[in-house]
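Presented as structure tokens, the chain that follows is alone, the form predicted alone.
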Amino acid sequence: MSHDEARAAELSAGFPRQTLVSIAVFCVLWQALSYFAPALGIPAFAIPGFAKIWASLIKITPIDVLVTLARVIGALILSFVLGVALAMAMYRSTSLENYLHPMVRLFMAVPVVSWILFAVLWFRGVEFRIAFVLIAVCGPVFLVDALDAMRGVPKELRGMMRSFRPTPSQFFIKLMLPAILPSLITSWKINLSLAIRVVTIAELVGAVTGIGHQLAVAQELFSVADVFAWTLVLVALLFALEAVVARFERRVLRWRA
């Protein structure tokens, strides 16, 4: 085994271990905290201790969390399949890129609270506000990300390719789509992070089911512990999915290993 080898076994093996010391060392000073607030002059609701996180825990509704997940993977699944779509046409269509590029720069620089206020604006449907928002603030990573990885593919090999005369699906399926299925993947992570904290957001306006409802009401009530167990919710999600898709990575990409 060569030094770097060995270097990276050491560092993925002390990994998980330092993960938990720091967050053992958060709960210690977390549980601490909700001891001495009210003799910090912290009202005792505002840091609750891990019994009342955990029975807020176990309250947890399945279906508001599975509403949510819903609400993600199919708002992605359509921002994927528009995104690469936009970004096949105008790869292969200079001046139709010269008219979108300047569209997309302006949909990426639009804040998430002004999509939310359009969305409340344009549709009376729930669904259609949070696929919307969700659409508008994700498509254009997989767009730009999926461009710039078929621009980089380099000239030599689309030369070869296109010497073979392929039909333009094999052309893409044959070596756009395995030139580019890393950067894909980086989307996919990069896309699934702001899924999660946007989705949240947008189901604050109007919305009666999901994760983000469930906070809007912990926060009426204001039960930081029902909030706490909730984004603890939030994160074991994200952290499932991205490992659903670091799975497929190894996977499709074990030439890298």
Given for the second form:
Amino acid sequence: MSHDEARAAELSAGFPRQTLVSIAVFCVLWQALSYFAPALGIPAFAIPGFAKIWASLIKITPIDVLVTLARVIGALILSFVLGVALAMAMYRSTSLENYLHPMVRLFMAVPVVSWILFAVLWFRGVEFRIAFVLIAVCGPVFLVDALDAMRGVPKELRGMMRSFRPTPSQFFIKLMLPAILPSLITSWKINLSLAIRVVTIAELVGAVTGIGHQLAVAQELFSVADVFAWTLVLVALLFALEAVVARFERRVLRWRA
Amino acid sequence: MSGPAAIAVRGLRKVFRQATTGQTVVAIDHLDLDIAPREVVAIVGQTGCGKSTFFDLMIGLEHPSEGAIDIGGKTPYADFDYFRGRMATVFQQDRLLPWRSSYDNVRLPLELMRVPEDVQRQRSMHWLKRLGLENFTNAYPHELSGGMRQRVAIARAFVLQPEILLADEAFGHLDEVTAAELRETFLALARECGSTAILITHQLEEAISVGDRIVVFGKSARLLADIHVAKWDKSEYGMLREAIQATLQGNAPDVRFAHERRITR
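Same protein, different condition: the form predicted alone was shown, now please give the form predicted in complex with the partner chain.
Let's see the whole complex now, leading with the same chain.
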């Protein structure tokens, strides 16, 4: 997870010049490789040039992008609400935490592919399957991060707050939630990239819309240009979502400046 | 505000079990103490004498193992909600919420009491002004000096106009000039509000300059001396300080307190 965190931090820092240079070098190499591919004995379809990729890009159907986006956002909001609510309950009740913590650890160790297979075997509805997989993967991340952050709220602040005698809901709303907000935002960054990667795999199985489905179609057509184009869209989508979170972060965490 | 009630501490005992060793520690051993309404009392004692435990019991964060703290027929732990808005604490560190501006920190207790917003604004601004912070209402804690942060914390306590004010080594970590200035402000405001004030301190100068009374705690909050400062002439303050020092070092009342209403068990 630390790798993802580092990546999230890197992204929010913007694009330094080196990044642009490395992307440009990659593009030049790719284009050159596509040009020389036949001479090197590589089939022409395997490394399409940028003209072909562009042709695939302009054929992108926005509805598939929107459907995938809606699935990711919807499932992440549900995971967030469930994860944070459970974390709050576990923070308040040690016995509940003792019972649930091993289960959460177990959940987190289950590979994504297993969740997808379980979803296919257990449930019929495609949307339900996708939501199930995303929540099973992202929910525990929100839960564990929120619980850790709650435990990290300084004892001094908790004592101060209690000395003014808040109701339990005031205690959470006025102290705990703002205190754990930085951690929650980091969880969102991590989970966004996780969800984008997981949703496409989940969509490969049974979905008739979405970027994952389009990737499956591209694979059946042996169209590397289409795979490349849809992958680019996915990456752009992730960057756009991360930019939204980073903007939100700058806004709500300006007190840290 | 009908005015603060008298505080009666009777047979107060607090025992902790240490999590690591399993040993029991008697933090407070049968403490009896009366504090009159509007009295300003300084509690002095060495580290580990049970001052902070006494404070936690006063605030109601902990429950007594035996005995009780009675404030107008109510107890801070059992009647926790009754004291909402009636009791406020200034802590050793400012304990401001870093994500809230000075103004939002000061109005926090009023928010918790669900006071109407316009009243919150009016009272918070009044106390920020009284503490000389009118130009820093929108500043976040990290933008303020230590002294200013403590001023915000004091404003946050006074905004409630509480019946009981508690200060836990509230000025100890500041430089001497700032501490003296804030202490004076704190006392003047406490008297103006008609609050009963209890201050914990380890600085004898502070205790002498603060209190109507100085209560000296020995080990396990044993009451070693209960000094009425008014009975001492200003010229005797040096001797008073030495006597308190000797009391603390010997963990027994100094002979110079023979004329005080002294409690030893």
